[in-house]
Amino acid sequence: MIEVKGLCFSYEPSKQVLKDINLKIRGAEVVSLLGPNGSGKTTLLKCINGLLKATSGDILINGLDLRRLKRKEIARHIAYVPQEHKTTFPYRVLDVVLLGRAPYIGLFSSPRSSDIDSAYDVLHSMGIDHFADRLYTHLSGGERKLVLIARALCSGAPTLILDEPTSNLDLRHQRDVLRIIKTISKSKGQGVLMTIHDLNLAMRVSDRVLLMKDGIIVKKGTPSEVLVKEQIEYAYGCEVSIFNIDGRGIIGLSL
């Protein structure tokens, strides 16, 4: 579990990003992060990944504090997948895999044969042990986005940290990596944290959802207790109207 407490970020003193964010994320649950740009979101992950030091409150990961861990030891809790990533080196996706396992291997030492059972049982699981051999460089946004889970899934950490999944990908690859994280929390009782843009999806695969502007959350609660007109049009600054089709919200701009 991470465990959120009064935490406050600044990139300079004049300018605070984050102001007193309090936050729960458990295991076996998908948690997405909402709020229009520049409300703090990446800076909010980033921070509970160990990547920014907060400027006050605490971060606390399975009762340890952020501060005392080393980078290692926060990657054997926490697994990242960024919202870019590039290489210039034509890496296989199966070594671009066993990257998650970096954290439990020495320095000068190779990957161990059951590092390699993982990965493959990883990209098995995902249905996509057929990329193994493939470069990573010569892939899709899309398959890159799949590789960089199973590469997160891989490390078996916890909990999850996802900057927005789903962004660039076609409405297929959307289904696909929304419908893995799911599946991924539920059967191996992972906590999820991730940012996403489209309010709909997020209704649709969160267990509960945080509404952020201007570094505050906001609302916190079910998609349906946050996910509502009046909520939606405060963080966002533009109107909506929601629709109710076959039993389900649906949420659009009022142009």
The other form holds:
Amino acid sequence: MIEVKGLCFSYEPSKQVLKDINLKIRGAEVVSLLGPNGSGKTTLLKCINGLLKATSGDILINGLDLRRLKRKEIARHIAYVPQEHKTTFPYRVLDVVLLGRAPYIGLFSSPRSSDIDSAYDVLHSMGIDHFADRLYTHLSGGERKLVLIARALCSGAPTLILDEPTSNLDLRHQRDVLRIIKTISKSKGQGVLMTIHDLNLAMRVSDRVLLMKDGIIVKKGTPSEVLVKEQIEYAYGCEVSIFNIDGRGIIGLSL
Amino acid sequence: MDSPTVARDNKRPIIISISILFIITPVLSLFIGAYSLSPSQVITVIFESFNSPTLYNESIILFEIRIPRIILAMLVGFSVSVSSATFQAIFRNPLVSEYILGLSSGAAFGASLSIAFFGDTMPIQPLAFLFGVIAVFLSYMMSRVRGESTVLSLVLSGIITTAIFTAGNYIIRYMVEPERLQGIVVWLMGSLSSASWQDIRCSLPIVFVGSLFLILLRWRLNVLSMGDEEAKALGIDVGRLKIVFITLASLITASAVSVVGIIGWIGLMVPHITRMLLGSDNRLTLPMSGIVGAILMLLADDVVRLSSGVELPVGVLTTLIGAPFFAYLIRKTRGGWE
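Now that we've seen the form predicted alone, could you pull up the form predicted together with the partner chain?
Following is the full complex, with the preceding chain placed first.
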């Protein structure tokens, strides 16, 4: 479980990027972080896995203070799927997935056969075994995203943080990614925290959502509590209409 | 070994071929040189040396000139290739060579200083080594902004360091008397013609220990080549590990360069060739780069020794062959990395 209490962050003292953030991520739930560009979503994700140092406030991982944990220990608790990814060298997909084992591999060692087995297992469980020997640089954006998720799963960390897992993906890959995210939380009991721009997808996939604006969480709760017309319009600063189709609210832009 | 995949099995013939070349090339190189030694003569000399330690021309040529030269060529090729492969991975840039952090210009400055002012009193190597290492640390310190040093700032500070030491080098060359200037120019072109066991004793310990650690740490290069932030998220202590890699790679290159002078292009080319043959995984590519580098460097020096009469400096030859070859590689593999 991850607990954030009174977190503040600023790059420069005069301008606070995150103000008094409080949140919890338990196992077996999908939490989505919503909000306009520049509202501090990615910064918050980076603070939670220790890539950025919070100015004040506490982050507890299973009750342990993040500041006292080594990088290796953080990585055993939290796996991170970055938003954009370019590698310079054409690694095989299997080699990329194996990197997820880094927090368990000694300084002078390389992955053992058990690590390689678990990489194959993850690829298999995601139905992408056939990627293993392909070159990562030859994959499409959607396929690369699946591989990065496989890498995160390969670490076996109980919490996954994903930065816009569906951005720039076509419909089918959006579906693939979100299905995997649901499976991760429901059948494996892992906690998921992600940022996502598509409110309708967030509505479908999230157990809870946090709505951010200007570095503050303005509303949190279930998707149906948070994603109502007034709150969306307040956070994003534009008009929306909510259509009711088959008993489900669909959020649409008013142009 | 540990990964029984199809892809790795396909590499086996290539690995075996490279290993065979690694053994055959030095043996054949025994017969190459200004003084012609036939295979039977070489064998006779080797066998007789076990029985009677009498020195005659053939045995001096073989044991005091050719064998040390072959070993030194391979040692130098191995060092610059392994350290270039390391730098290319941590800087995530396949166009980087072992000289990116100003090492060669620092070493050149140290060598010039040594030849110009201490030419009669001390060997060139210590100052060349010292300034090569100083240059790298200067670049590294300059690049640190708020405790972090990004790839771009490192490359920029490498350029600055190179500029400073190159300017210093020109000042020395301008001031020094002509006969010493010649010594500097020859050193800068890189040559193995004066190779001795003493040179090997100087550079082997550092190259051996440095390469051993680089090879032990090599899988971490795969993680680092994902970029700082990702490597951190994957649980790696990026800052410390980078310093370790830069230090080891600089030390082995500096110890090679300080002995033979500037050897162009081998370091830049070899990791490319190795990756083309064997893929990007540093578990395999890093040590194999060293082997390929050793073979190519020795072949280059063999060409030099074959063209007896005008013995070209090997550093110039590697550049002459390397640059066009590299241009060909870039055209051929365009898009393989980006």
